[in-house]
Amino acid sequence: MEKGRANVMAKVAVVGCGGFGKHHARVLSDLGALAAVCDIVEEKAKFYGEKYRVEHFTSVESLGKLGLDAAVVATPTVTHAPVAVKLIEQGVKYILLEKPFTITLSEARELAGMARKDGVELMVGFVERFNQAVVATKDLVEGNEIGAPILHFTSRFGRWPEQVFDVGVVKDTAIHDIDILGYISNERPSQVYATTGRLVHHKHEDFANIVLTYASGKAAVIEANWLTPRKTRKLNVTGTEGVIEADLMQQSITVMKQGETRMPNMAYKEPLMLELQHFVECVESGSSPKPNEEDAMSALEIAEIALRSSSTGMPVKL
């Protein structure tokens, strides 16, 4: 699709139908934009192709004949960049890569450079940016509802079975909150200190505690693990005039101020649906999606610095 063409339904393929990829296929099908699915496992590709009545393939190279406008890459992280390169070489001009975007920051920089050279728009799957509780928290903070923020606290827990992971809990899980904090505060941390460990999983860290400090004087604490039995996704912001407590799973918010506690009404909306609506609308209108590769690289840099801090036991200045 040429940039600037509006009112024409985008043709989008999903590469990788396991894990979160199958949800991308479902939502894009509901939006009427799903053109094909691709998975290295033939049975899986066939299952979702037949389920959503689209073409299915087992290799990215086979997608070239479809004249795709866009693609979603939801394969294992280590394959994101190679898959994206193949799509760019086929002329695909919009690519959404699931978080954490690429396996390393250096790989992200190389991919971003190639995309810019070829006029390709990249988006990263930080789906929490489309969570109504996160959006409402950002609006309240920017509206000075709780005064000047002093402390941000996030918790992201859930038990994950031993699987083949190519990244640990920092890049897979905590990176969501690293991005949320940048999104809400519009500020980069000046220093990162982290402790991580591995209790159950054999290859990568499965718990992390990350402390971010900022030049403005505020701080943020990120807790993430793959160990706790009960799934939790929470965001708290403490300010000089009040506190916001957000439950990202329930998409609910509590605002506590002196002599007042209230819970703004919010209708639940599936974040992935909102994310992919935004992506498809950008494809159809020729506009640039957000969050983009710059947002991805910013979060990846902080994640890698957190891992470096954990390995040395020392805080690291950005």
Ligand SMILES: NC(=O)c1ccc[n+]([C@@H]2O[C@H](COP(=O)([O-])OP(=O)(O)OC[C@H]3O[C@@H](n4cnc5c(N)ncnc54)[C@H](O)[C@@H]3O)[C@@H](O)[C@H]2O)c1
Second form
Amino acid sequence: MEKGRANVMAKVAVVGCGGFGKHHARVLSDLGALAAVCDIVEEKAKFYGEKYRVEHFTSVESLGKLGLDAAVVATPTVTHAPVAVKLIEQGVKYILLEKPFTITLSEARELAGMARKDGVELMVGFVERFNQAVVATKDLVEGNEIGAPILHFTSRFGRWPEQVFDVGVVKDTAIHDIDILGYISNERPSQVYATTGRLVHHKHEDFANIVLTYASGKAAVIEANWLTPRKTRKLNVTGTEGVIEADLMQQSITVMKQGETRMPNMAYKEPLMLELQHFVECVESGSSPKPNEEDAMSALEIAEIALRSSSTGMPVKL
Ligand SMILES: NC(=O)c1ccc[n+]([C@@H]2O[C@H](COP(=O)([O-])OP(=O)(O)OC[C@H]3O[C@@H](n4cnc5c(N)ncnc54)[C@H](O)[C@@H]3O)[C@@H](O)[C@H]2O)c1
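The form predicted in complex with the named molecule is what I need now, so please give it after the form predicted on its own.
So here's everything in the complex, that chain up top.
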């Protein structure tokens, strides 16, 4: 598709039809943009290809002949960069990589460099940016509803998703909150301190506490684990004039101020639908999607620094 050719339906493939990729396929099909599915497991590719009445493939190389405009990479994290490189080599100009983007920051830098050289737009699947509770919290903070923010607290708990073998809870899970904090506060931390541990995962950390401090004096605490039986996704912001408590699963927020508690009305909207709508609109209009590779690298850098801090037991200054 030529950049800027609006009103032409984008042709998007989903690579990786596992636990999350199947939702990308469903939503892209609903948007009328799904052109093909690909999974190295033939039965999965065939199942979703037949379900959504699109072509199915078992290798990324065979997608080249379709003349795709875009692709979503929802394979295991360790394969994101090699899959994206193959897509770029086949001329795909828009690629949405699921979080955490790539397995390391250095790999992310290499991929971003290649994409820049070939004029490829990259997006990262930080889907919480499209969560109505996060959007409302950002709007309220920016509207000075609770005064100057002092402390952010996030919690993201649940059981270990056993298909995640290649990264620990920091890069897989806490990275959402690292990104949310950057998105809401528009400020990079000046220091990162973290403690992590491993109870059930075979190789990587499965619980983490990350403390971020900022030059402006505010702080943030991120708690993430793969141990708690009940899934929790929460974000609290304490300011000089009040507190916002956001429940990202319910998509609800409570604003508490002196003598006043209110819960603004919010309609639930599927974050993945909003994320993919944005991606497809960018493909069709030739514009640049957000969050992009810079956002991905910023979050990956903080995740890697947190892991370094936890291995040395020392805070790390940025
Ligand atoms: N944004 C979010 O909130 C969110 C949620 C869940 C997962 N994810 C991310 O999505 C990615 C996939 O996670 P998942 O839970 O769906 O994993 P999964 O293991 O359930 O699915 C991965 C699929 O990719 C296929 N695959 C592996 N290598 C491939 C290749 N080279 N080409 C084509 N297909 C290949 C596998 O056969 C499998 O079907 C991960 O990076 C994960 O971090 C993001």
